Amino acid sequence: MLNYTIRRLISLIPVLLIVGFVVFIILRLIPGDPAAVMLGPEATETQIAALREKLGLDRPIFQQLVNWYSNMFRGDLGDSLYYRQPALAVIAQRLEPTLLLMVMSLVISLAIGLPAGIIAALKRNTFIDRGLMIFAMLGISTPSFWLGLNLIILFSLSLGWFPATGYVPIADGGLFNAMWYLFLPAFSLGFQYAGEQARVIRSSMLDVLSSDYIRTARAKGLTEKSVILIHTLKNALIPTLTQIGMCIARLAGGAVVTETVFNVPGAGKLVISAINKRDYGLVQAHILLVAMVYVVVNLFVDLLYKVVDPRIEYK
Amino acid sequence: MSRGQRIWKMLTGRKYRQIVVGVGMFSVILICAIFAPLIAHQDPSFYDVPNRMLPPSSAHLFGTDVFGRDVFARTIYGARTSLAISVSVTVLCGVVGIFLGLIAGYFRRLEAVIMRVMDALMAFPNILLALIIVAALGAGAINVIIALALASIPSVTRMVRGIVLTVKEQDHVAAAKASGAKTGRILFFHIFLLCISPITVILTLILATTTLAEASLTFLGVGLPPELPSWGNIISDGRTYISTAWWLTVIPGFAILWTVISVNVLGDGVRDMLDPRLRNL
């Protein structure tokens, strides 16, 4: 296990190098001189030259890459040109609503998806199963931004139950108030994953239910409750772990869309405005941060597997 | 039982039912896209300012937007845009992903390089990767296609490589090698043809996610240019007026929902038909 952990940690290095390389290349894909593009049409020659020097664009490309890596591994993901601050600091200020939104979406998706998938599997091929699977199909097929707009129309504008847009930080209005603001956004984002979770858990339940040891458990006279809860569910939940791991990165992507729809001043909305302001330093830092979190979370999920399922052997 | 009855029974039977429903639903969108001028009589880009923001009526089925453009016509023509983009992305993903997957699976030396690049690309959520690529290259249909394809290629490559790794150890590949077949021939006839069913399944999945991702990107204003009628644009245009004219956002969204459901149902059906072992998954 320790060996495996170390080897997996080492294997992160090439992935992170390539992740950094991809982001580095994308910045160089901007047609024309990035410094001129970033500063806009009113910039003077000297300003452009100064920025080129600051960004290191006047140096040979290989040296730029080495520089970029050494900064990256020191945790310096560059500066935001618009805010004139380290990009990470700007992102950190906007992280609270985004993290809360992601956590709430995940909780909502699990709260809907897990029971739906479990019930569907237990009532396989019945009316209930079909109904739940149609619901799950709707979940994975509904564009979250459109669902969000529909929720605003129904629950904010018509019924007035929830605020339509915006966010009040926890420090100003308390956690409950912040969650109240984020409920509709979290639901619109979580609904999609609820559908996915339901489908995954249903199939893995069915898989486990047809295995020999479940037949044995039933044959030796265990109650149906203990067959389902102890023998089936514990094993069937393992694939859900992978699903959650993959969800986390995609939630960060989804948050960009949802925060725009609901006008939540989070990290996702920051990226969109950074793109419009051509603040590539900020965009670069954000995407790199998300990718790193994804890589680390997935490593964590893989390691957790071993804890949850001792049968798994790592060679 | 007559022949017609037999065919009817087969199509509505368990094996093909989902495929029939999926193809049927998808055909509706396809017909809308191909025969758009016949279905929608108004010009989707015609500015009819005196008749702006009209609610749905018999003259304007989905109402009119802030410039008086007919939203029904825009939605129908939007099917062209959406399908053109998502089908191009899927084809591009298929070609590049299969090629890289075959190479990565067959040639051990290239495997590490290709797969690490794919791992890295996988680490970016696809909407964010597309977002930053479009931001760098500039908005426009071609750039959106490239960005979305790049985001989905890794999943095809990974899957194809996985199958190649098992298939290439099989006896028929060894037999082909022994009888002097060239590498290209082995890769195509003896390996690739065995990967077709899982590839079909994953490509339908990509078609569905791409349709959603393109609409989201365009909605965010970093996808297709605003004058092009596309579903993301229509909803984005209507969004400003949701408190007064909800139909501008609600109705066009059903087109996206319909398309994505049709492709997902089709994908589930194809998967079940090709590989009954996967039926529960």
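From a predicted model like this one, the values you see are computed outputs, not experimental measurements. So that the term is clear: the rigid core is the largest set of C-alpha atoms that superpose within 1.5 Å between two forms. Positions refer to the first chain, counted from 1. First, how it differs from the form predicted on its own.
- Asn276: CA moves less than 2 Å between these two forms after rigid-core fitting.
- Taking 2 Å as the criterion, Asn67 counts as shifted between these two forms: its C-alpha moves by at least this amount when the rigid core is aligned.
- Ala291 is not among the residues whose C-alpha shifts by 2 Å or more between these two forms once the rigid core is aligned; its shift stays under 2 Å.
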Second form
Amino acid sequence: MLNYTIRRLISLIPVLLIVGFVVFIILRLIPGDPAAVMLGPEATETQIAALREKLGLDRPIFQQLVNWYSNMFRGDLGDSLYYRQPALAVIAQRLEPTLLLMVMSLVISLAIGLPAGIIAALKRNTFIDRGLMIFAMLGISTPSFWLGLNLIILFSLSLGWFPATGYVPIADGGLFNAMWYLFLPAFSLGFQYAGEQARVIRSSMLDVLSSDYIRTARAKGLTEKSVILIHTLKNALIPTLTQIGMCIARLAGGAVVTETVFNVPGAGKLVISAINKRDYGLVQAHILLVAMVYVVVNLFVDLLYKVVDPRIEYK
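Can I have the other form now, the form predicted on its own, not the form predicted together with its partner chain?
Chain alone follows, minus partners and molecules.
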């Protein structure tokens, strides 16, 4: 397993190189000059040229790319052009609401999706199964931003139960208050993933329930509870773990839209602002971090397979 883990970590290097190259080129194809955006419409050509030289934007694209790669291998993902600080430091200042939003969204999706999928599998081809699968398809098909806007109208503007927008840091208002502000955005984000998890766990459980060893377990007189919890659910977890891992990785990028809708000052909203300001360093650092989350989470999920099923061998 150690050799497998090392190989997977080494494979992270070409992934980051390719992602970095693509992001670097695409950002520079976006119309607009960062120096002109920073100085505003009243700036003269001389002022813009001076700032471009100061920021290193006047150098050839290839030279900028090589310099950025060399800094990246030293653990320096560059500086924010707008904030004049290391990009990682700027992102770290906005990570709290994003991480809390990701955790709450995942918990909500698991709390809704897993029970729904299990019940649907146990009640196969009944009206309960069909109703839960319609509910799952509704979750998958509903855009998080559309659901978020409707949640704001209903629970914030009409009923007044939850704040419509914003966020209160844990240090200022406590954990409960921070979660209260993030409940609606977390639900709008987690509801979509709950539908995916419900479909995956239902399909996996149906495959396991039709296996010979499940019929044998029942023939031996095991209780239905033991058959479901010990034999069926455990063996149906591997596809579910894969889906949960992808859900975590996608939450790292999917929070961007939700944070914008609810005006949550997190890393996702920060990168949208950075794109509008042509803050190349900040956008590149954020996307590289998201790519790292994808690779690391997938590796962690692959290693969990061995815990769930000891028969799995890594080569």
